[in-house]
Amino acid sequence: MTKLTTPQPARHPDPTVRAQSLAYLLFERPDLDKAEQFLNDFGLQTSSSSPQALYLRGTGPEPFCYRVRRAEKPRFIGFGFTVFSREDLIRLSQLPGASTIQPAAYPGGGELVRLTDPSGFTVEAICGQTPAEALPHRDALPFNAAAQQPRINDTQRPPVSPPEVLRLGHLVLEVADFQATCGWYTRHFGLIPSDVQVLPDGSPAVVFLRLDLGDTPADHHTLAMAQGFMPLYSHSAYEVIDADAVGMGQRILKERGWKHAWGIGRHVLGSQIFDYWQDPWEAKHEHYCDGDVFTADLPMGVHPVSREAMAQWGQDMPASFTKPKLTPAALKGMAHNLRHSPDLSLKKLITLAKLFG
C-alpha cells in the first residue's frame, strides 16, 4: 500500500486565511512585444500596456491574470491570491516578513499584502479589486455521442483563431524545501491537498493543492508543487471552453511557429484534457478543459509517482518536459540545496532523475 511518510502535505486545522482564487502571475521579460505576441496567440487578451509593463486577461471578470514587466533578464517573480476580506489582509500583514496593506497599482485596483514564501517566491494577497466587464466567448460545441445526438442537420466548425482563454486555472512550482513550502501554503492560505504522488521511500514528489471553498466545488488543484533541486516556475494553466479549443490552440500555435512542449492528452490526477506550449523564454503554458472539481469534504489521495501516472492517454510525456537545464547557476543552486535543504539528498535526486530526467 502506498503511504506518505512525511508531515506534509496535510490540511491545517486553523489556517491564517483561506484563499479565494488564484488571481494573477508576475513575470519579467526583456522583450514585451515578443511576450505579447506569444500570449495573444495563446489566447490571452491585452488589457493594458505601457513601455514598462503589459497586463493580459481572460474573458472572465478578472481585471487581469498575467503581468509582464520589462527587465533585462527573464524571470518568474511570483503570483497573487484573491482573499475574501480586508480582515484577511490584516491577519496576513501581521505575519513575519509581510508588508503593510498597500494600494494595488494594477488594473482593477484594490489593496494587497506582499509576502515571500519559504522558497523565495513573491506571494501577494489581494482584495477589493473592481471586476472588469466579462468579454464574450463562444459556447461549448454540442457533442454528438452514440446514445445522444443534439446536433442534427448541423456541422462542427470551431473558428480558426487563437482559443479564447476563460481564466487562469493553476500554477505549478518546483521547490527544494518541499516540507516548509507546502506547510506554509496550507497554514497561511488554507490550501488543502487533493492528491499527492510519493517516491518509493514515501516522501512526496508532487502535491496538488486546491482551495478550501467549503461546499462550493473547487478545481482539483490551484497550486501544485513538485520536489526539485531549486525553486523554479514549472508551468501555468489556462482554461478554455472545450476540447476543440484545446485542439485549435495547437493548430494556431503550431502555424505561428511557437514551440510545443507536450500534448494533447488527458491527465490522471485532475483529469484535464491538456496541451502545453513554451513562450519565447521556454516557460511552459497549458491550455486545458474538463478538469475535476472537489468540495472540501474529499480526503487526500496518495499514489506512487511515475511517468505513466501523468496521463491517461495521448503522447508519452517527453523527457524534455521535465529535464532540468543544468546551467552553472542551476548546478550551484543544486549544490547549495543538497547541503542545506532537509528534503534533498543525492539518493533522492538520482531517483527523480531516473523518473523524470
Contents of the next structure:
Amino acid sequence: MTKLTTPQPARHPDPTVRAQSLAYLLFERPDLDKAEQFLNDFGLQTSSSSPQALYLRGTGPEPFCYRVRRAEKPRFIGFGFTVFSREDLIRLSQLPGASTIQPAAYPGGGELVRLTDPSGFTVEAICGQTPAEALPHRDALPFNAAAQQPRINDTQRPPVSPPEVLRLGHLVLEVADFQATCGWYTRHFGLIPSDVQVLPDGSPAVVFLRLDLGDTPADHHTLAMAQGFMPLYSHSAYEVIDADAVGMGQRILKERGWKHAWGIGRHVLGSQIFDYWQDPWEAKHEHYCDGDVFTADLPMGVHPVSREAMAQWGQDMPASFTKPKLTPAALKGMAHNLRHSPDLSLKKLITLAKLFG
Amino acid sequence: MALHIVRFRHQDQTRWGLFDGMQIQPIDAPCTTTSALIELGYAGIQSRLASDQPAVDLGSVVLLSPITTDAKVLCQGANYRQHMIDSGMNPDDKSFNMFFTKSSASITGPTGRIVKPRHVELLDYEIEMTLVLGKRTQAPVQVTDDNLHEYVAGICIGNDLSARDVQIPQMQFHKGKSYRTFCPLGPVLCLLDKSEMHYLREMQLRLTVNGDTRQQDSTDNLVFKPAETLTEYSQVQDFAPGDVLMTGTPSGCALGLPKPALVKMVGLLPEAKKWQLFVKSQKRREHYLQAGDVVESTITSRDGYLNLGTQRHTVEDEA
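Having seen the form predicted on its own, could you now give me the structure of the form predicted together with its partner chain?
First the chain shown before, then all remaining chains and molecules of the complex.
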C-alpha cells in the first residue's frame, strides 16, 4: 500500500482565499521577436506588443495569459491567479510580505496583490479584469467511430496552421522546499491535491493541485509541483481543441525548426493527450487536450512515482526531459538547498536522479 | 481604491509610479507638481500606468518627496490626547486648535539625511499623519465627514523636525521647525477615495530612533479630527491641491516638559536665565537627536490595507 508520510500535500480546512483560475504567466526574455515567433507558432496570439513587453492570449475571453518582458537574461518570474472578489484581495494583502492592492498595469486592467511564495516565485492575485472579446476557433473534429459515423461523403482536413490555443491550462514548478511551498498554496489559495506521487520513503515527488470550485468541475491540475533541488519553472500547458490540433501543432513546430521535448502521448495522472515543445530558451510548453476534470468531492490519490507512470502510451519520456542543466549556478543552488531545505537529502537526490536523470 | 503613489529618480529621470511595497510601476504623467498629479484624478492616473514598461525595483531608485515644494505646509500642534496630557493640557477641554506653518523649503525626501544646524542642540522628531489636500479654497468652508473626500486627496508620512532651542526660548515655531531637511514627507502619497476616508481614523503611527520605539499611537486618538480642523483652518488659510496638513504628533518626543509648578516658579526668573536653565535641563535628556542617529517612521492602517511605506534618515551635523 502506497502511503504519504509527510503533512503536505493536504487540503486546508479554511484557506485565506480560493483561487478562481490560473490567469497568466510572467516571463523575461532577451529577445522579444524570437519569443513572439515561437509563441505564435505554438498557437498563442499577440494581444499587444511594445519594445519593452509582449502580451499574448488564447481564443478565450482572458485579456492575456502570457507576458514577456524584455530583460538581459531569460527568467521565469511567476504567475497570476484570478480570485473571486475584492475582499479576497484585501485578505491576501494582509499576509506577511504581501503588497498593497494596486491597479494592474496589464491589458484588461483590474486590481492585484503581489505575493512571493516560499520558493521565491512571484504570485499575483488579480480581480476585476475586463474580459476581452473571445476569438473564433475551429470546432472539434467529428470522429467516425466504428459504431457511429457522423461524417458521410466528407473528409477530415484540419487546417495546416498553428493550432489555436484556447487557454492557459496549468503550470508545473520544481521546488526544493516542497512542504513549505505546497502548504502555502493549499493554505492561502485553497488548492486541493488531486494526486500525489510518492518516493519509496513516502515523501512526495510530485503533487497535482486543482482549484477548489466546489461542485463546478476543475482541471485535474492547475498547479503541479515536483520535488527538485532548486526552484525552477518546469513547464506550462495550453489547451487546444482536440488531438488533431496537438498533432498539427507537432507538424508546424517541427517544420518551423523548433525543438521537440516529449510526445505525443497520453498521461496517466490527468489523462491528457500531450506534446511538449521548447521555446528558444529551452523552457517547455505543452499542447494538450482531453484532460480530466474533478469536483471538490474527489479525494486525493496516492501513487508510487516511476518513469513508467508518466504516460499510458506514446514515446517514452526522454532523459533530457527532466534532466537539469548542471550549470555552476545550479550546482551552487543544489549545494545550498541540500544543506538548508528540510525536504532534501543526498539520498533523495540520488533517488530522484535515478528516476528522472 | 487607494493608489500608493511614489515620486522617484531613476536613471537621471524624475518620475511618478505606483508602489506596491516591493516594486514601482511607472506612471507616464508629465506632471512636475503634486497638484498637477492630483488634478489628473484616479482614472487619469490609472490610464497612464505604463504597462509596457518594466516595474522598477526599489533598490535602483532614489525616492523623492511625493509632495513638491510648491506646497504650503500647514500644521497642527498638541493634537493627540496623551501628548496633550503630557503637555499639561486637558484634551477634553478642546478649547482651541493650535495652528502654525513650516516653510516649504524644509521639505525633503523620505530617505537620506536630516541636517542638524550648527547652532541647534535640541533637535527633536515628531511623526505625523499628513493630509494632502485636494481642493482649492478661497473662502471659509464647512468640511464634514461627508464631503471630506473633496478636500483631502490622500495621506503621507510626515516628520515635523523641530529645533526646540529655537522654537521654545525664541518663541518661533516657524523658524524652529523650518530649517532645511526638517520636513521629510513620503515615501508614499496614498490617494484615497470617498469610501476609504474612514482610514483617517485608524492609521497606526510608529517612530523609532536607532531601533528603539519612541512614538506609537493611532490616529483614533486625534483630538481635533480632520473635518473640523479643515473647517477651522479654512478661516485663515486658502487651500490648494498638493498642500499638506500635518495633523500633530503623539507623545514620546524628546522634549520633556517640566511640571506646571516648576514652570510657575521658573517664570519668576529673568528671561535669559530661564531659557538657559531650559536648554541645560533638556540637554540632560538623552532622546534628542545626535549625528549618526537613524530615525525610522512607518504608518499603516490597522488592517494593513494601506501602507505609507518607511521613512529612514540619518542625522548629520551641518558641515
